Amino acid sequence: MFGLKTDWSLETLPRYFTLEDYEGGTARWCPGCGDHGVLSAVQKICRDEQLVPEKTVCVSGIGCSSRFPHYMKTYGFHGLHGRALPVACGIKARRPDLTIWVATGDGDCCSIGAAHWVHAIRYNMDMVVMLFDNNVYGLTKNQTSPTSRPGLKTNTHPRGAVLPPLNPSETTLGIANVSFVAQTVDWNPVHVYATLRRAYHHKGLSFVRIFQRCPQYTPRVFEDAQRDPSLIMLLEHEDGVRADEAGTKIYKNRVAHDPRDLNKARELAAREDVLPIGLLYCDPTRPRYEEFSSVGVDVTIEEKMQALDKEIDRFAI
């Protein structure tokens, strides 16, 4: 009927999202796996920040943690082994308006995906990268990973791993244009939530290393720190991770650390006697590559054709 508003022209009502709007399929991780807590934290952050599900993307590679997109009711991309970061960067390059969460493991990111890891840090595109570090290849059933401790017996090293492990946080802090590095432990949901929420609010690539338990293959890797809170070092600063005291009061070993101090951040990341958790480093002034790669996103097809014709005309004889 003429003169009446049709459905497509009606004003849409404000939308409020609940946890159910972000909960995808039932997680199939092993009981006791630390991945469950991280998934719950991300879903709560999405709800608390009221992130629009259809403008949120979860990207992963291959591994136990990389099943993450299946359990989020958002857009998702379950990629190839080690390729989560180039996929995420490609999405951000042409859709800078989307919120991107990347789930990757110590094998997925630090082994086959190592080159992509280095360049993604340098690109510093606005996304949250969650490194689930359980010191082992879990999905493929117990092989030595780049972060496996010497002596850990696996299918590839039945007599025990022989090489010293790679330190993902220390390595990331050595990459040009790094802008955000934090650490947390999966058995403290309060700190996981606060860390990932702080990472979400950072403009740039937020690299969060999560010390994560694998109850099947590396159940004792973080057992001492889990049982003895004095082995956890809580990093505190007004610009750092501000976790609810109710969830962190057990940590008496506390250090005031300015996350702008890169040298100190590297020193803390290298500690092996304790697990430092909190914000190691943050520099929001670093350039972000999506500010350059997204130039021309709003160009129409007609304008693209005109530009192409003009470029081709340069070679006319």
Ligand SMILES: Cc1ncc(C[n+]2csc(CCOP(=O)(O)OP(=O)(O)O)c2C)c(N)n1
Second form
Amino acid sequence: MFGLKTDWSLETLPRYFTLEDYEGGTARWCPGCGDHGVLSAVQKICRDEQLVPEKTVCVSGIGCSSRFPHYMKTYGFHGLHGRALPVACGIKARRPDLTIWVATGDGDCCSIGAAHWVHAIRYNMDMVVMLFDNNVYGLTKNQTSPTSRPGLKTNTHPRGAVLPPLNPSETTLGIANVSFVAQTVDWNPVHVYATLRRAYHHKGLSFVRIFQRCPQYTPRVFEDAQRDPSLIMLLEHEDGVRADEAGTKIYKNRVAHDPRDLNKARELAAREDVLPIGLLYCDPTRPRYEEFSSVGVDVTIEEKMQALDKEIDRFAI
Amino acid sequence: MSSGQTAGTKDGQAIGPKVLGECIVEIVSDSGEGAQKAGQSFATVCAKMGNGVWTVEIIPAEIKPPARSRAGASGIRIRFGSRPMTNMGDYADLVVAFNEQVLYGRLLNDAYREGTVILLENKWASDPDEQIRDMYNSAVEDFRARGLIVHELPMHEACLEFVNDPKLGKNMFVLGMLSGIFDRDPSITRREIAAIFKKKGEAVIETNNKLFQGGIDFARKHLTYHFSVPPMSSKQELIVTNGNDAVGLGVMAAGMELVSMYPITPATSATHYLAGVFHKMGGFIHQAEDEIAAIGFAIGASYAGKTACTITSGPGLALKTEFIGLAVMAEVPLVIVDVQRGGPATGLPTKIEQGDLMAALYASPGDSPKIVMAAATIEECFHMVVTARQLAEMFRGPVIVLTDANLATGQTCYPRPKLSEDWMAPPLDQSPWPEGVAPYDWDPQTGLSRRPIPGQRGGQYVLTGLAHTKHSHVAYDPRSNQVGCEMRSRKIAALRSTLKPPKVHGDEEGDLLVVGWGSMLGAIEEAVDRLRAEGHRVSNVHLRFLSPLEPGLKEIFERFTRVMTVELNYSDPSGGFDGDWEGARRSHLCQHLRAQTLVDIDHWSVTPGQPLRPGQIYDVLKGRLEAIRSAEGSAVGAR
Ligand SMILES: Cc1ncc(C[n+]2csc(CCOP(=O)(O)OP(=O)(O)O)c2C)c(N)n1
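Having seen the form predicted alone, I'd like the form predicted in complex with this ligand now, please.
Full complex below, order starting with the chain above.
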């Protein structure tokens, strides 16, 4: 009115959030666990993006990696084994204003939660899903996971795992309405940060497979790639993960990959000779389920009562 | 027209309508012949004319069972009269049957008795297939030998005047016949027909109106049956719904925003109904990938401050148990509607049973106290969802509402609910969270606490299914776990302290008290009323809350010589298989009440997959009353 801001009285001081505003309890993961680095990366992204802590929700299932929400100072939901995704989708369904990070393990996501994984990809609701893939069940002490490689000796397969492993990125790239798949390695914090930040900026479900070492049970599964950077293939594209050169200069094996190329993405995801890291696939035009599920969130009680009264007329005698 | 039986058929003189206080009508056919549609319309018309009405659908388990088969009987029973109807009654008075085999299906269910009038399609008598002709003729003979009054009528042939294929349309013709017989106002039915076929266009409506009128004329011409069933005296504004529509309306009246479901009979139709209208109230139906995801999604929405509910049946409830435990542990408000069907496993998908009480009370592992309620009437299906929403929020946890297949598909009329703003979930609270208040700031007496909602500044906490302190910090120490369990249990006790003892129907003391729950109410009360009219000292109470139990039960029980439950679930034969009561498995409510009250409560329960007739209950209660008498007699003699 008259050029004046009518809501001047509601204006509050601008808030600036420091790292501390995102740091919850002290992380209880084992020393050397890859999860520590991912946690730091997410906290930094929250700070750099100035995410409002009370508008941010970290959701997880059960497993070592699923302890993630406890170490953040945002809202958190540490639910049931395998069921992080339905909960995360339910939160987003009517609250598209909330930013959602999901932490899930390879057992949590690809075994007990496999049905939800497939369908969550299809729902494509805006959230970052971090798959902490350590090739093993950590929390329950060393059982074979769907991503364990044959020969891995675990408590359930002491003579070595027998089946070919499930490849989470390849599988995700086969699901209808997939909109974002990236890969990164826990031992390169620069690349983890850049990948997750890119994922955060994608509108839709961003699926990030993080190759993660478990110092207790699978300390050696990624040893070759760690020792020999040429076994890592850095995917490059202007629309891809753009990590700071200082952190990635050791990777000489670089491939230009257009993340809109789904077939190429699948081919790369399936590579067994090298570990491709970076953005495999991205299509920001896919429909997101919250576009449908959140319709009507602003309907008032009065409007509901009026509409319902009219509806009840249909049953009147 | 039959030669042997002419009673009721036209023989020249017309008789004016005979006044009936109530009547039970059935329409039975093969699946897909529209008997249910016709019956529902007839029931709606009766309700609109002011009758009390109760319908029960006769549903075969398969979508397309073989034609002319006993198991394929599909149709509907309508009981209507000049007073409110609360159950399906005993035996049908008048039946319209599209073939003779489906009638056998109903005879197996004890639906008819001597004197039941059958209006039977007679085209099978001249079927080209000799086997069919034989089956038909011998069945008619058999029906008559059983005392049924059979009129063989050329309904199919009469329909040919209006349509080429009477398989489509005969139902509206039958609706006309019933309208003629029961003196229904045709203009009301025409409005129903217009509503049913609205989407199909004027021509279809016109054809069906002709069929309808043809049915009226046919009844006038061929039958002398002519009755009138006067309206109830009630002047209240009424609505007619089935129980699942009532649940759907309740969801909306509670202001819910989300229903998350996975299809399962007999619950699905509640969401079918909602799917057509929920968006008008801003709501959304989520069809999840399975029942686990359905409840997880609802819990997520609720955690984020949006009121949600999940609707399912037994097998779905089983899948949801882990999440129900989480909702208990982490105190997430949620309404879970379980439309019970026969179990275990896939059981009797389309049929009624009260078999989920124990599962509702105890199925989650560990100690998981929760609120469990059961709707006794179709009207309560509406109001209980509204109440459940409020209780879920107030007591910060899951509330299970039990209904069943009988309530789900049965139709009745009841007072139009007067919507209230207080019923509606309040708007999302995004005000800052008060400083220093823990996310589980349990009141030491009631265990109640207020919950922070994402978006509330300063309220950040991590909800966890692990044992936790009031700060929601994971805690494995003995004390924290004990306190957590106790706080969750205190909430149930707090709710109980606000409940009133149930009302006793009948005298406050006597020889026998019948305790029931769920949709058995109408049939139990009718049986009790009949016995009381004969001078028996029998009363009943009906429980709406199963967890916590309504207070004062023991005191009521002690005023009766014997107490028994009547339920539709399994129990071992009296005394167990080997005469050892200790090993006998009792009906659900009976077990529950015995444990809670230490009263020696008896039971009678069966699993027929259909509602109990008041007459069945009457017989059982009469037997028990006689046993009580003779026991008293011998006790006196021994003194
Ligand atoms: C229904 C259910 N089944 C099993 C478990 C036991 N459980 C907890 S975590 C887990 C597997 C953890 O492995 P992963 O998901 O790979 O996570 P990590 O611990 O390796 O991070 C299992 C089997 C459980 N909590 N709930």
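These figures come from a predicted structure and were not determined experimentally. Rigid core (definition): largest C-alpha set, two forms, superposition within 1.5 Å. Positions refer to the first chain, counted from 1.
Trainee: Indicate whether Glu20 shows a C-alpha shift of 2 Å or more between these two forms, with the rigid core used for the fit.
Mentor: The answer is no, as the C-alpha of Glu20 shifts between these two forms by less than 2 Å after core alignment.
Trainee: Quick one: how many Å does the C-alpha of Ala307 shift between these two forms once the rigid core is superposed?
Mentor: Its C-alpha shift, to one decimal, is 2.7 Å.
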